[in-house]
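Heads up, the chain below is alone and in the form predicted alone; it's given as structure tokens.
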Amino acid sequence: MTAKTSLTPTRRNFLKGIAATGAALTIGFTPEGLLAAGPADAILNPFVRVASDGTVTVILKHFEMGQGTTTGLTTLIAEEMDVDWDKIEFEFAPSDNKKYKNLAFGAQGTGGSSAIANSFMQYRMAGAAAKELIVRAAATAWGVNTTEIIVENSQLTAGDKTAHFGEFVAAAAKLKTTGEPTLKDPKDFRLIGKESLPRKDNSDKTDGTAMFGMDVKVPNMVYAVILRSPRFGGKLKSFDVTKAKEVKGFFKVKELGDGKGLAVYAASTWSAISARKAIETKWDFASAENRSSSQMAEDHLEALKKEPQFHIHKDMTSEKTTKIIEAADKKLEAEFLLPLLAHAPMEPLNCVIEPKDDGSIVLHDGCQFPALVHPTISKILGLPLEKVSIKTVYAGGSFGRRANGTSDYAAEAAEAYKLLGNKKAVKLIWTREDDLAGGYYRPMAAHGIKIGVNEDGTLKGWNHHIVTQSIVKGTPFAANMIKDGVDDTSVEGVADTDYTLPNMAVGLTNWHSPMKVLWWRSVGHSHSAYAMEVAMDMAAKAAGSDPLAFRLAHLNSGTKDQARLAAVLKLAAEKSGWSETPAEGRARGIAAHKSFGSYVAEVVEISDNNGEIKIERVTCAVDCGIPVNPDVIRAQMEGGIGYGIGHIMRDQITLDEGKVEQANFPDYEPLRIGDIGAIDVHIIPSTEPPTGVGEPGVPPAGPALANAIFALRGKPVLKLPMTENGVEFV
């Protein structure tokens, strides 16, 4: 996800007061935006809780699904308290959207890659105040200045006498605060940019204590899955349960509203499962999705001949870019066509509804938009929002998929609990099946590009035209997110490039279908990278230069974004060899992309083996700011890397008239561990705020495997995957 908003709140004024009593410390903010402390029940938005047995708490705002938040926000905490690593805790937050929102959007949820983003201040002043009031509190009892007392690895140390926090925490807890908290200089922080911190859900997960939704089971629970339409935009128009009554375990069908399907209660996953392959049913097709992926992919291809829907830049419209090219000395023409893409992560959707005595319910989920998910399962159910809470837990990934308008499988968990009789727990579990099918889909994108190249090297005119569904139109985010028709995630990565590119002019026309699209992992990016940075190599050979240094050579206007960028892209370089002639049957392609705040820049080299191309290395550097965690950094760029290669190489969902004819793994191939030789990630210093590095990684790997194929080879891959495509891997 995506968005403009500034991450980075003031720190002025945000100190209000401090008065409390009991035996626990509680530092957060108010709803107001104003930083507060209190005993463990206040009233409060806490982020960081210390008890009187010195144990330090760290509330998370952002859940975790293994991009590292449960390490990067308990490190901001502990660096301003100088708490002892290895004696804080953390937990998630409650749903609450006043008190818990994401600063980037304005309602609680984790996207954007902007978890760490729009915490850094945040976080760190809440520590600082906590450290602060202790040090207050010491300083009383022990009778001297606060500056005689030094603070280490959660111990008070003055003269002779010492202490841990919670020995203080009751006489901290009714202290008001005298001002804002002062913050540590960069230049003394011991564990923010740390090599060696180890992750904090290292140890829950690899012992398996860690609490994944499906690892959750409450008393009177039964499981549901549900049986929908084999066609996006399908109704239920009849069906037979006499088959399914015959497996053991089968419990009940429930016809879900508007004929989206039925849910099916079991006793167990296997008995839903297979009493829902023993269901007849007919549907009626007249509205769904009845296109084959070779239809839509003429569709796209078709409309990048047509003018525009709309222009992003109104002062330089196609027409007007066209005739301008059509003076170069030369003409480079291409069409990128990018797949649907399936999200895919390892642990398939799945949350539980539990009933309690007072009427209210709790969900238990890995719940990545607490925002959304709270509100719809309250409207569903007729609830209170004060009826429903959401204990979040451990997800196995998302890739963005757990992030929707719909709230897609919460939402179908409250309408079977509700079918049910609001009485019985009610776990809902899609299959890897179910989701590949029928769940979301990274948008096709077709690319339409014309540049013109002077004698001189230099390029006179670039029209961009992208025909693409709009991920956001229809639901919640569209009021933010689309201005005079244009959704912002259809054309990022181009409307704003970082390239100086003369006569640039970008269109978008929107391709409408059934089928539901969501931002997969770097949203845009994900295919408007591909085709820029395919499309700059093709342009550098056009005008006889360098890859590296046509791309420096457009970096040129001294602007902080384009310095950024050409670092990234000198570092990526210089680390991998750029400027040596690459060893007999071997080729290096470049790429680099901002998003998400970061700069990324990756090379990768490749060699022939036989007509089959073995993925030899990846070099990549990345600017993100402030890197908060460099092991959890780079671990987000390998991981990105490996997802964006991963799919680029192999992967694609296709159609036959309106069925997806992938169903798991052995169709829908991931990244495996023997696919890429080695990734060497190279972390450029920074004093800048911290931005995402969940996303960043994946942009530029794609177009930079595509550019080394294209080195070795002479033909740019304009169509993926890749090995659809002629290109085939070791």
Contents of the next structure:
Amino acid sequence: MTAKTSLTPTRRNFLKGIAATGAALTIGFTPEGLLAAGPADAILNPFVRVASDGTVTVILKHFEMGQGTTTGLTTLIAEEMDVDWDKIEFEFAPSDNKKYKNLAFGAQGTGGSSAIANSFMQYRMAGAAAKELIVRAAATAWGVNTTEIIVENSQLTAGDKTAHFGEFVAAAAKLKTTGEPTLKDPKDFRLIGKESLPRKDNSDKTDGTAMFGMDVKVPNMVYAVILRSPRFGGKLKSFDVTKAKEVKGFFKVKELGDGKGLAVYAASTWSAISARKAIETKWDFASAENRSSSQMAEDHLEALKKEPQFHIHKDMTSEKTTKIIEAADKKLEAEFLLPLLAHAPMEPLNCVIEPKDDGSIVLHDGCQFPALVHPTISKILGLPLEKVSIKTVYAGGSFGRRANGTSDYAAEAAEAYKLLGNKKAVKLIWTREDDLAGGYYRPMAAHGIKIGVNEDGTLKGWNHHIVTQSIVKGTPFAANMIKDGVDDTSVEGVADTDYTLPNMAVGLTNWHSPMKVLWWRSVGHSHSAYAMEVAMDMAAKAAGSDPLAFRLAHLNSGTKDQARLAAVLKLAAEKSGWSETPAEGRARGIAAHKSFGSYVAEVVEISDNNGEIKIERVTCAVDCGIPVNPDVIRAQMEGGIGYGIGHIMRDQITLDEGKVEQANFPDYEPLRIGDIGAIDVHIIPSTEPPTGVGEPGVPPAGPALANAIFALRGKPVLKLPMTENGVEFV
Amino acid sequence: MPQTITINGKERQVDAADDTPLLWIIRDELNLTGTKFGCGVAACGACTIHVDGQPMRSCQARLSMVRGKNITTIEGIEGKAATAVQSAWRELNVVQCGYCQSGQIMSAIALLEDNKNPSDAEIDSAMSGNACRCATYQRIRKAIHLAAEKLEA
Ligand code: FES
Ligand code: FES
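Alongside the form predicted alone that was just displayed, please also present the structure of the form predicted in complex with its partner chain.
All chains and molecules follow, beginning with the one already shown.
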């Protein structure tokens, strides 16, 4: 999801937003009554509620999948309101596309590493406005000037008078905001930028009480699993449930529409799983994806040899740059091939649909994209939008999987619920096997790169051709994200590279399959950074240059973008000891990439242990604008590095005549604790607006590892995963 | 036929098919949802419980294997090692999505009860069966060291 709009609400727009909820302010409750907790509590605006005991509750428009929203957005409100960190709580916003839209894409949802970026001004303003109302209420009650009131740690003080927030809640709720809320001067920040703020989800995620979708239980609930086609696009022809009927707890089987498969209902998760195993099915694979991934790989590489379908830079086509490169002193060629990848969030997908007495339903879900899920469910169930509500709970990871154009698993749950007569609560559960075979993969991608290098080590031309399947074609996102046939996310990280590369042509050829593909943590950058950054090292070698110096030489045109990328490169290099020769049997690789507005450089140091590689240390430098929660930023870099490296080392989804070959984790081995020795993260101090951190740690990690292996062995790894292409790890 | 098991110090009646993994009995029947399902094939550790103090993957355990034994889940942990591990986890902000963390904590407690001062290599080996898709491993390692220090003190 690429954010193109401005993420800073203008003050005027923000105040309009407040005015729109004026009714809530004067009566103290939202018209829907959704957020009101008790008669003495007041909603001061869509984002803040204050209880009569002074507890402040932040209403989060973004869900929590581990990326730290519950801490991040809460920090913004706590900062401006001067709330005691221990006395501020959070809850997830209901589905309301107007009040809680992501300013980055104008719809309620989380993605594109945009949560802090799009909320930074909005949540601060909300906090400042709420505080202002309370202060005004106190000033009136005490007969003092608002400027005489000091607010600290949820306490109001004026002279010898003191009170906590709660005491003025009722009065504050009757006031209307006037003028603009005054935001803090960054130099007065107490919480924003603080090194060691405890995460808000620390306690419940360490004592077993955290509520994930998988843990939701409602009255009168049946468990359901889906029996899907073993090949993408297959249609169910017939089935036999005789044996399933012998499974204890088995309840029913219903056919999903359009031959998609069967919903299998039972009294427990295990009964549902066991019953499904006992059902025999026959499928029609005429319009299914019946190809093997080896065939797909060949086709991708074959397509690289042809002229690209689209030329991204109109003034520099591949034909033109090919002629230029031909005249260069040295020529390089590399064909990269990156496999299909599954997201495999730790919590297998699931959700619960619960009927209410008034004919409405509640979807309990770690819901990433209410703006899509809500209308999808309404449509399937034939219910008006206001009869559907979403109760967002913690998501056990997503990495992009939970946000997709069809709202796949929520839609399945709705269909399963409907088939059972719209009466019984249904909990839909995916197993890990369902997850790995379930599609919505990071697409396969091939990059063909030809580079011309001059005698003096400068570049003469760069011809880059990408073959991949569009992730947004045929989805509701296409209208915004495909321009003239080109899906922006297929070429991001190449077409908009920050390096100054002379005579650069970028071409795209779209690949097609009935198999669905999806954004996967860092989207197009997950493959483009690998090709770009490994190719940069190959070019540096041809130019006889140090990889760091070579990169810096192509980042010196004086733009802010280039300066910021150069700065993280220098910092990562310095902290990793780049200028010193690595110890015997060791090597380092460097890579840098900008994504989602953030600049990240990483250095990977490896050792050779009798031909097996050990990743000793990763050093990371990140510039993500104002660091709101430094420790969350470090955590996201650590996690992004692990996610990037783990997959590049040894993971791929492969198809054998259309059938996914990876059944469960042993075949799609996650990164393990012993795989990376240590990770150090360094954050560049900044006054720029904050940008994303959930994804930008991923792109440089794989190529930095690859470049270390290149340095050690003199041969680049062009095809992934590494373990299938000549690299063994300890 | 209903059977009795001892879980978190209490005797509970359960009634499930014989082949039902303990994981699902704990989660679906006993409503102790802190123990998680991640793979069902002993490959992720999210379902780790203690049986007579030893870590066990509950997705592989059957009722017949735990009869007469003491089962502990994340909801029932107590003692010095448990407190040290939980507070170290909080101090170092280990969790991200949190879904694997019950299992990580159960494995970490069992490790520290067995080895008061594990080295990095011993931690890596004891924790190798606990996958974290969010890759919180660096902090898990640090938190186990911190918990060991807390236990010393
Ligand atoms: S669920 Fe038991 S090890 Fe994964
Ligand atoms: S914290 Fe998300 S899987 Fe470990």
